[in-house]
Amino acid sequence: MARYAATGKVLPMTNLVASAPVDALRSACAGDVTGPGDAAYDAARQAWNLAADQRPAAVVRAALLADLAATVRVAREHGLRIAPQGTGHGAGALGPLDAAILLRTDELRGVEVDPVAQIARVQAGALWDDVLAKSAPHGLAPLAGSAGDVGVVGYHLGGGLSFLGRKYGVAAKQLLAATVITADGQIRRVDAESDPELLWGLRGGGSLGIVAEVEIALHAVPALATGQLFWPIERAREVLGAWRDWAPTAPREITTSARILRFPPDPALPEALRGGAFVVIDGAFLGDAAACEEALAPLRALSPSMDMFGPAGIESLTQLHMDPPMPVPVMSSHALLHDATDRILDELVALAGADAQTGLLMVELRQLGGAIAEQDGTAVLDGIQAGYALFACGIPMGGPVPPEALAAELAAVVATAGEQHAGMFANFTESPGNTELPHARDERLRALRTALDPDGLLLGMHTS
């Protein structure tokens, strides 16, 4: 018998192979396998978030879907856990990996689009830009995230907030089917007919198995406008207050965020932005130019210093938020808010506005509501009952403040939520075992997880 080091649970096994887990994985998998003693180990274990120091017992870079099932078998034989990972955007949520196999899926990036059925079939490691490259030529859009290099699978398992979300809801509900390898090694085809309970769980419920492939809904987009409105950071409180007052009255066709944003002095940035500090409203509008103009009129009445909002292609959905296009070290924190009160706005501006001496690069409020709040019983994440998502981040390595000071600033941002705190959101979570996530509170999901993975083989709530 063997135990998972992280859980102390006994595994029902009778054959402990004598060879090391790395050797067993190399024999079982077509993809590259590295261990702590290998020269390639540091590169193989590195997450997209360069601040995450992942040190697993072994790293498997799956080359075939069969490697996923093989990794389950070897993990069980050696009493190890498995941490599936597409990119490592949310790597901090995994926690220590010394008794785990890091199962990288980033080479499994196949995407097929059925334009008639309006469905995309997406392999485990595919990114949002991979999907948009195939769907946009057909005038179809997924509920993509704000960054093109985020993994599609983990985004859905964690919930998924899109700039089309107020029209169509959380992305988790767009998950139509999946191929899943469960902890017992079974390969399951999951959809509403074959396994409605597991489909319900996968829709925002995290890693209930190793997801090899998903089918997601696409939406026709005959007309789209995206972009940003910029003001000097000195106007942050005025602009944030006006945006907050506008947001509840805005049509569902528009989804926006409002941010206090400091750009680094990066030569790759446009000169107008390089090293600058702004308050920015960005987002997307589904509809024609006239309707977009009407929706944006109250914000444009504030006379932005730069107006970059206009008609755009579907591929712009992962570019408008100006997320970094390459791996970076990031520390972040977040909270959902019932409302963005005057007190909260005052405190956020004090922490991150023009007069603040801060290491925060961004403090953001994302507009929720609309279809994002709708409930129909088909998903673990059955609508988000909050008006806004508060998110903040900074660079801990080589940034203007040391990591300890940045952590304190991030905690202060979240503390502004106070009585308006409405929980947390898995896709934004960078700490393991958070009890404020809906996953942690849902007894139905707990029962499903226990039935599928009684020994705790799988690590992590989502595989970003």
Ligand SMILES: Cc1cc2nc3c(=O)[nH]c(=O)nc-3n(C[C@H](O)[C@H](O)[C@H](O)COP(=O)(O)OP(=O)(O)OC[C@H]3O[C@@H](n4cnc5c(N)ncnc54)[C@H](O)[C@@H]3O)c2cc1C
Given for the second form:
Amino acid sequence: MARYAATGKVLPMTNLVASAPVDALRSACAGDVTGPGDAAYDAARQAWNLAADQRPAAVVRAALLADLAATVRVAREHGLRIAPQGTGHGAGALGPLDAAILLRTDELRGVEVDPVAQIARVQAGALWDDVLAKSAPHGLAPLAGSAGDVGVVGYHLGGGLSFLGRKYGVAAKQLLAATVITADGQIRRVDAESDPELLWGLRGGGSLGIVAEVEIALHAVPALATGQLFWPIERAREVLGAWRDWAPTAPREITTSARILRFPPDPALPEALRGGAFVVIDGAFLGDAAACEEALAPLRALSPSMDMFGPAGIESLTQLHMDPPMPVPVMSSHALLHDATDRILDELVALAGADAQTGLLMVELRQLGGAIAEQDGTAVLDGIQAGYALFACGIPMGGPVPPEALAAELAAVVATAGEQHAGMFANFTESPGNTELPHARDERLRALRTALDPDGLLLGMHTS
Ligand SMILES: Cc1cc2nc3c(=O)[nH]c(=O)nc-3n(C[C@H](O)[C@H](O)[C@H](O)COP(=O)(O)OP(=O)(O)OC[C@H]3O[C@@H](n4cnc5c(N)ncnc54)[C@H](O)[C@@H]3O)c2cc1C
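To test you: the structure above is the form predicted alone. What is the structure of the form predicted in complex with the ligand?
Complete assembly follows, chain above in first position.
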């Protein structure tokens, strides 16, 4: 008998071949395969999060959808696990990969939009900007996240919080169908009729199989306003308090984030932002300019020093949050909050405000509520029962403080949650082993995972 190193699960003896998975993968797959001895290994194993030091037994860069199924076959023959990965944005949440094949899907970026059915069919490695490029010309928007280079599949499997979320809910519920290769090597078409249980599981429940393709709902967006309001960081406490008071009263058409944000001295940034420190509110409003004006009035009454909120195209959904446009090293921390009380805001400003000597690049509160909280039994992530999502991050390599100090600051941010702690959201949880996520807690999800993958072949975000 052989065992998967990370799980201790048992494989039949007949499946054990002692070595040479790289050669077997090369024979079985059309895409590039690299192993630890190869010159190309370091580039092949690199995740978007440059702080993640992934060292898999082999890397397959799938060139064809058939490579996904071929990798399952070879992995089983060699007693290895499989870690599917599109971009590596979520790489910080994986456990060790030494007994796994890293299955990269970044070459499988096909997207087809059906403007009549308002559906996008999206291959495993496609990014949000790939979808927006095809949907926006039809006036259609997906529930994209804040960064255009995040993968559509990983985002949905982890839940998906969008700047259209308070109107349309968590993105996981926009997942209408998928083509999935399960651990037994079967290729399954999953939708509400053919396999409602697996569809439920894929909607926020992580890697229950290798997802080759998804179909997601698109929404008609006749009018949109997006952008940012900036104030000097010295006004952080006042602005965060006013935003917190405004957020529960705002219409569902608007979804925002409020952040204490320190821009690096990067020459690529506009001069007005470069090296600057601000409190920033950004987001999206579904509707025309007059209605947007009304919704934003209480925030504009705080006289922002820069006001860049206004009518915008659908593509701006992945630009408005000013996420880094290239891979970076990131360490982060996160908690959901029932409420962002005065005490919490005081403590966050003490940690990250104007007077703090800090490595925290940003401390963010995202506005939840509206449709994001709605429950209908169709998804693992069945609405988020919290008012705000707290997220903080910094750069561990070459940042202003050493990694240990940054880790302590990130922990201190989460500790502010105290009695308001309302759990965690998988996509914002960038470390492994978290027991508060449904991946660890939800008995129905665990039963589904065990039925589909009894040997623990799949190694995914929060399922290591
Ligand atoms: C700059 C930035 C901005 C972000 N903004 C948002 C946001 O606005 N809203 C939000 O909800 N999240 C956001 N996130 C979090 C992001 O959604 C998660 O990190 C998500 O996991 C990224 O998916 P990915 O495919 O790009 O990453 P990957 O690291 O490639 O994948 C993450 C996980 O998804 C699973 N997976 C990926 N592809 C497959 C597949 N083909 N089959 C099976 N499993 C697969 C695996 O478990 C994998 O470990 C952001 C992250 C960053 C770094």
